[in-house]
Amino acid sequence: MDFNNKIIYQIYPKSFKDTNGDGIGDLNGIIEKLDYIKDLGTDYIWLSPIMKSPQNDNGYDISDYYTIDPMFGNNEDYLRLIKEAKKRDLKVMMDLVLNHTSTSHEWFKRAVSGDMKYQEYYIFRDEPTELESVFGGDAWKYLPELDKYYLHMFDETQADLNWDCEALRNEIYEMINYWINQGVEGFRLDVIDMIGKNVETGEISRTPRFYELLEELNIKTFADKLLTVGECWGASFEQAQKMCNPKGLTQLFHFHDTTITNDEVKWDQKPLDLDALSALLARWNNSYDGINAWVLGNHDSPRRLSLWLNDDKYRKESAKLLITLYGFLRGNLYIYQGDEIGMTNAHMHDIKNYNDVETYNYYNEMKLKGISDKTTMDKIAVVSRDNARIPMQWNDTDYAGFSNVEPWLKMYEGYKDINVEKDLEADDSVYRYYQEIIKFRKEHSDIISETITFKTNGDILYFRKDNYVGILNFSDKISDIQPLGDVVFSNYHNVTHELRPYECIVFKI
């Protein structure tokens, strides 16, 4: 199967489109917008988890792998989505969380009740180790019912599964094959590189055992016949080569570029280093043997144009600059809902407007340390995951056409100016520009597969791929330039001898 040069559109179902008036997005809302998604040039749609869940971590705490959560619809709605997508030559990618389940899952309930079989499904210890949760605090929770501790690398309601238990693995393989038989044609695998963890040594990600488990998972389920992408934060170049192959994953998210402005931790940001960014992009584009997974945005990250560029006066220019840069890279493009119209961060400075468990954990941690609310909220407004989870902005009516009632998460107040309807009507539409870039990628796959070279000059990034040269201004400064040939792409209406704020131009020389 050829999985290269694909466009994957990520949907956060809770925030995409509400059709039943409960303030929460649903499967029927996604079906309603399939033509919009397809017209962009999309090949796959990836839905963040829609399985039954208490929603302590917005669906990444699954309590039933076989049942669609009623907030989104039912299993019949999901099968109808798959059918309607196929009519439009769209494939559906399912988001699976295999590292942990909700503590509301029947397996965990049986374990707590004393069933020895299901206690083997999780990681219990008589005494805790010093492991810390990704969300902050201790990674062990004491259960008085068993006089034992269970491991939760994320929220305490997300109990880690014991992948050394063969019975558990067989249940998981059976579940995955069930969904494949229902028509699912791809999988996004949440923190998959943690399934081979060794709690005794403290090794959590990408252990030798993980690679063994990954190969077995591949053989027993999707093999090399479906597009699979693993969430593997910080995976090295060498680790990516090792896990992405016909016996492993199709590709992975390493997120090195996504996190390039993190100053040790995500809550502390530093300016974008164009030299570091260009070196990173060049290495993965030119030297990586696998299929790159380039992420323009996702549900776990703030909007990139807000973080790197200018989401106010030069919002559209910034959005177009990003798709121009990433559109010329080899591999697959993952576009997150709203990126294609230049949606921005929510800019919320009141903790009451947030929902994300990670954000609340950080807020409470800073409060205990005596950090002022203003200092904490200034950071949260920049990088909280809820920046990407606010409802999709369809038009300028009440609640942005997302719903006819108040949504589950506060709307961005600027939705009257930034919405799908307004963008599609504009001469300088971001959506139309995305379409052009995607069309170019598909019609010039030979060019896209070429090596790329970069150079920088202050805030200006230059790239060359074959006989195409790009000039991208990452600032509001104006510089003199010399046109280099025919203009292929430009995020301004015309090209002059000046490089204007956040302007990008691609020449064919």
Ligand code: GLC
Second form
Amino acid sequence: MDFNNKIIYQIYPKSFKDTNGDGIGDLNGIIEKLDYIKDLGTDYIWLSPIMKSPQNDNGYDISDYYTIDPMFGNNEDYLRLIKEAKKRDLKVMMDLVLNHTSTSHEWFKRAVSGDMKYQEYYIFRDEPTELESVFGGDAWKYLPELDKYYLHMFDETQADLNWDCEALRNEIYEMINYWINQGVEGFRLDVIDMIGKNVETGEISRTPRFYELLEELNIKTFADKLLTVGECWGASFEQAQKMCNPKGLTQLFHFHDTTITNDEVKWDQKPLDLDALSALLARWNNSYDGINAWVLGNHDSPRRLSLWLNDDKYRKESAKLLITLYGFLRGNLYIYQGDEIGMTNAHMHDIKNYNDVETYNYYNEMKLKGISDKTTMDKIAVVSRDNARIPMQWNDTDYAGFSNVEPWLKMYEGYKDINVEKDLEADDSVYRYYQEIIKFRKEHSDIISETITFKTNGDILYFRKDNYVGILNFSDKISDIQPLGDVVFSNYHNVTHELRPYECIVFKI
Ligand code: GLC
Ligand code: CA
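Switch from the form predicted on its own to the form predicted together with the named molecule and print that structure.
So here's everything in the complex, that chain up top.
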């Protein structure tokens, strides 16, 4: 199977399109928009989890792997979605959360009620260790019923599964094969590199045991037949080589560029370093043997155009600059809903408008430390995951055509200007620019697979791939340029002797 040079469109189902008027996106809403997604040039759609869940972490806390959460529809709707997608030559990629389940999962409930079989499925200890949860605070929670502690690397309602238990592994494999039989053609594996964790030594990600478990998972389920992508924050180049092969995963998200402006913690941001960015893009583009998974945005990060560029006066230019840069990289592109019309951060400064558990944990932690609300909210407004989770902006009617009632998460106030309908009508549509870049990638896969070189000069980034030269201005400073040949892409109406704010041009020399 050739999994290279694909476009994967990520849908955050809760915020994509509501069709039954409950303010929550649903599967019928996705079906309604399949043509819109396909027309972009998409090959796969990846849906963030839609299985039954109490939604403490928006579906990443699954309580039943086999049943679609009623808020999204039912299993028949999902099968219809797969069928409708297939008709359009779109494949459906499912989000698999295998590191933990919700504490409302039947397995966990049975464990709590004293069933030894199911206690083996989770990680229980008489005494906690030093481990901290990714979402802040202690990773162990005391359970009075058993007089034991259970591990939760994320929220306390997300109990970590014990991958050393063979019976558990077999249940997981059976479930994955069930979905493959239902027509799912790809998987995104949530924090998969944590399944081999060693709580005694505190080694969590990518332990030697992880690689063994991954190989078994692969053999027993998807093998090398389906496109699989693992969520592996910070994976090194060498680790990626080791786990992405026919006996592991197709590819992984390392997120080195996503986190490039994080200071010590993500809540503290520093300016974008173009030299560091281009060095990492070049390394993975040029030397990596596997298929890169480039992520322009996702449900765990703020909108990149707001973070790196200008989401106000030069919003469209900025959105186009980003897709131009990533559009020339070798591998697959993951496009997050709304990026294709240049959606921005939500810029919300009132904690009441937030939903995300991680954001609240941070907020409460800062409050305890005596940090002022203003300081904390200024950071949350820039970094919170809810920035990308706000409802999709389809048009300028009430609730942006996402729903006809107040949505589960506050709409972005600027939706009257930034929405799909308006973008598609505009001469300088971001969506159509995305389309052109994607078309170019598909038609010139030989060029896309070439090596790339970068050069920086202040806020200007230059790249060269084959006979294509890109000039990208990451600031509003104006400088002189010499046209270098035929203009292949430009985010302004014309090309002059000046490089204007956030202008990007690709020449064929
Ligand atoms: C992944 C998901 C994130 C979730 C976490 C725990 O990082 O992308 O949304 O909170 O795993 O499942
Ligand atoms: Ca709905």
